[in-house]
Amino acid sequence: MINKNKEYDCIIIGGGPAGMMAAIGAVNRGKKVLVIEKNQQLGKKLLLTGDGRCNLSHLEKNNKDFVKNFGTKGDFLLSPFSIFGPRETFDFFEKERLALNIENDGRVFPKSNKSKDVLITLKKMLEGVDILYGKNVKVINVENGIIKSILLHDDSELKSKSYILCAGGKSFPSTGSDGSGFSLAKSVGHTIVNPVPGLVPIKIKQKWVKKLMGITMKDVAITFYANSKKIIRDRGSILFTHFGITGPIILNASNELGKHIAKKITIEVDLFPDKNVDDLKKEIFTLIGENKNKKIKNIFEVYFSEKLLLAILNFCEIDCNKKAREIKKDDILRMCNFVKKVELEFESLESFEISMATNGGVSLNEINSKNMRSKIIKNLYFAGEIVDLIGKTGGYNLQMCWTTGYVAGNSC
């Protein structure tokens, strides 16, 4: 039982991966630490990351290059980085046994591939800290700019000299992340950029997308507009999905994306990067020369597979069973033209549901990034997912986490 009389040093509301790096800092200080989580386990979306294998960090050259992957606003982790970076972070899990295996694309996961041995290990490290599940945080108590106690929602009443607010965002709300951490930090005065999904795909407006469903197309370049202003460009594999296309250079420029969803966003998908309209187009036709008496289908499976090529032959109105020497110049013209330009118009992001991080959270304009304290309440400190960051995918947000929940436990 908790000792709700009890004054605490620092009580942390979340128990996710930053409030658990949080609550380890500050008992290795020799703080009294209370952790209030709302649901009655530790980590409950730490255990969902990397498909259950928790892709806890990325290698990066260095910081520099590190903070890149958050895009304009990732300078802000500079400081903290110097602090605790991923170096660090390798250091304090290989410290206490945990072995971890850096894959070749520079993702760090534990060697078991199981993120329950993550958890595990944090929580052999809060040994100390008082932990109170299935509670709620109602109100946050503010006199003169100082956190005087909370109200929990059976309205107890709880006290402590500081506090670290990592109640997460809006992503997988199913695991606690339900945008209360949002609410309480703007009752007491911060500003909250406007939260939307992160990291999640896309859906897509033409309905003849879903015909694709289940394709991978490896090594294409795609581009994004906004108003028909370009935003976005990248290379990498997509996924077509019945709603619409996925694949980490997706997921990717999502995050890009959320910035611009009140404008009109098109996308434009290049089949083939490497060849320009034309050099493909004298390609396409000394192959159709070289296979006169061969059905078009046949033809083009060294491009496409059977079920993209149909779907392509189909939206350029060519007959797959046509022989190549039936098939009129401008429908190769176009089939051409099509291959090297789809067009795609954009419909919204996946909810938040789906979504691996929330695009938005407590302005970073109101936080020291030297330690993560509010630049509006004396003692009160943010850490994790409800800060005004989000990085690429491959590990980089939950270091954002272990970063912030140190620096701030650290420091509060």
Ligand SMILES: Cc1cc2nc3c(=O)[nH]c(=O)nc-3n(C[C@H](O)[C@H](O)[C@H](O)COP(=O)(O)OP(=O)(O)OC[C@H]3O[C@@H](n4cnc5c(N)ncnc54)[C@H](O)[C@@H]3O)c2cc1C
Contents of the next structure:
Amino acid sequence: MINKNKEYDCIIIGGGPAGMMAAIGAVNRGKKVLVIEKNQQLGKKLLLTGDGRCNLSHLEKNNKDFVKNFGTKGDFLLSPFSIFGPRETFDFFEKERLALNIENDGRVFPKSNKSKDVLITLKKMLEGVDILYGKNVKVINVENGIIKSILLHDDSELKSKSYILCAGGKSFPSTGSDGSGFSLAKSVGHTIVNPVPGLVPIKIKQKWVKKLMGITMKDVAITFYANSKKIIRDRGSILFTHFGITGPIILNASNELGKHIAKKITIEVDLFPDKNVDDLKKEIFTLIGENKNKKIKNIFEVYFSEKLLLAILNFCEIDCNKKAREIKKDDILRMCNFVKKVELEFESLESFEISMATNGGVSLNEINSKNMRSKIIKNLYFAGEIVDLIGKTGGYNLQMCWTTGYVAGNSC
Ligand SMILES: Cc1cc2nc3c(=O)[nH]c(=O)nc-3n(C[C@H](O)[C@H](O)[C@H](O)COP(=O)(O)OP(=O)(O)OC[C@H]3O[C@@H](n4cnc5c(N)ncnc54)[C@H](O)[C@@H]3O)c2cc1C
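Okay, that's the form predicted alone, but what's the structure of the form predicted in complex with the ligand?
First the chain shown before, then all remaining chains and molecules of the complex.
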């Protein structure tokens, strides 16, 4: 139980990664801190991160390279990162005896590979912080540009000198982040850049894609066009699902696609990005010439998994049981053209229910990047996903939460 008459220095709304880090920053400065969390537990989403392993940051050469993973808005983070960037975050956790492991691709995890160990470490550091569980902040009372008090859903009123809004975005609402933070920010005059799902699979219009469910295309090049203008090109693996496509390059692309959803988006997948179409044709005809009596499906095993090959042959109307010498030249040419340019049409982004981050949020123009303070309300700060920043997959988003949480908690 907390004492409702206690005068806090800082009330933090939301007990996710950003809120916990903000609380640690503030309590370490001797502040009287209260965290209000609508769930009965802290860090519900944190526990799900990295498939339960918690990819908590990413090793990059320097902060400039790091913030590039947030697209054109990333420069906003240069100032907070100069105060508490990835290096400081690694030191922070390791000082608390949470050993970290940097994988070959730069992703950083706790050595134990357990997100619960990250949560345990943070909770240990919350000693001295009051925590109110199962309470939903529903109103922020402002007078003359200053927050006077907040109201909980049971109408009880709480007061503090400053407030940090860390209520997350709209992604994965089952964890508590249902967009109420955006409503609270808007109610005190902040602009909310239209939130759309980010780091999310995409739905494809063509129905035949459903037949590819479960198939992975490895090391392909993918190009996205918005109203025929090229907007993204990337390379990696794509996994077909029952509604469309996913995989790290698709999740990352979804962040950029979020800006273009009103346009007609088309997609081209090149299954042989290192070969031009003429070289591929030559290579395939040579292969066929050397294996005239083999079944076509056995010849192409070198290129594709069986499931993918059957889907390609089916799509190109080539009988997979025919021998190589029985296949018409035109059919082979059609197949080569197809695998060099599989055309897909974007239907939509998948929903917030399964998106890993929110694309949009409290406008960066209204936040001071030096201290994460609102430029509209003097005693209000922001941290974490509620802010209009979204990074690629790979630990960038949690790092943004640690950084902005730390800076807000050390400024409030
Ligand atoms: C499945 C999944 C896997 C992910 N994996 C990774 C990963 O490996 N690496 C990575 O970098 N990122 C990952 N992310 C993204 C990462 O989890 C988020 O960036 C991060 O959790 C955002 O932290 P936050 O504190 O801003 O918000 P949240 O974690 O959403 O926390 C906000 C908290 O505020 C509470 N709250 C909301 N409104 C109110 C209110 N009105 N009153 C009181 N409390 C309120 C919510 O209950 C919630 O607990 C993943 C996301 C998902 C969904």
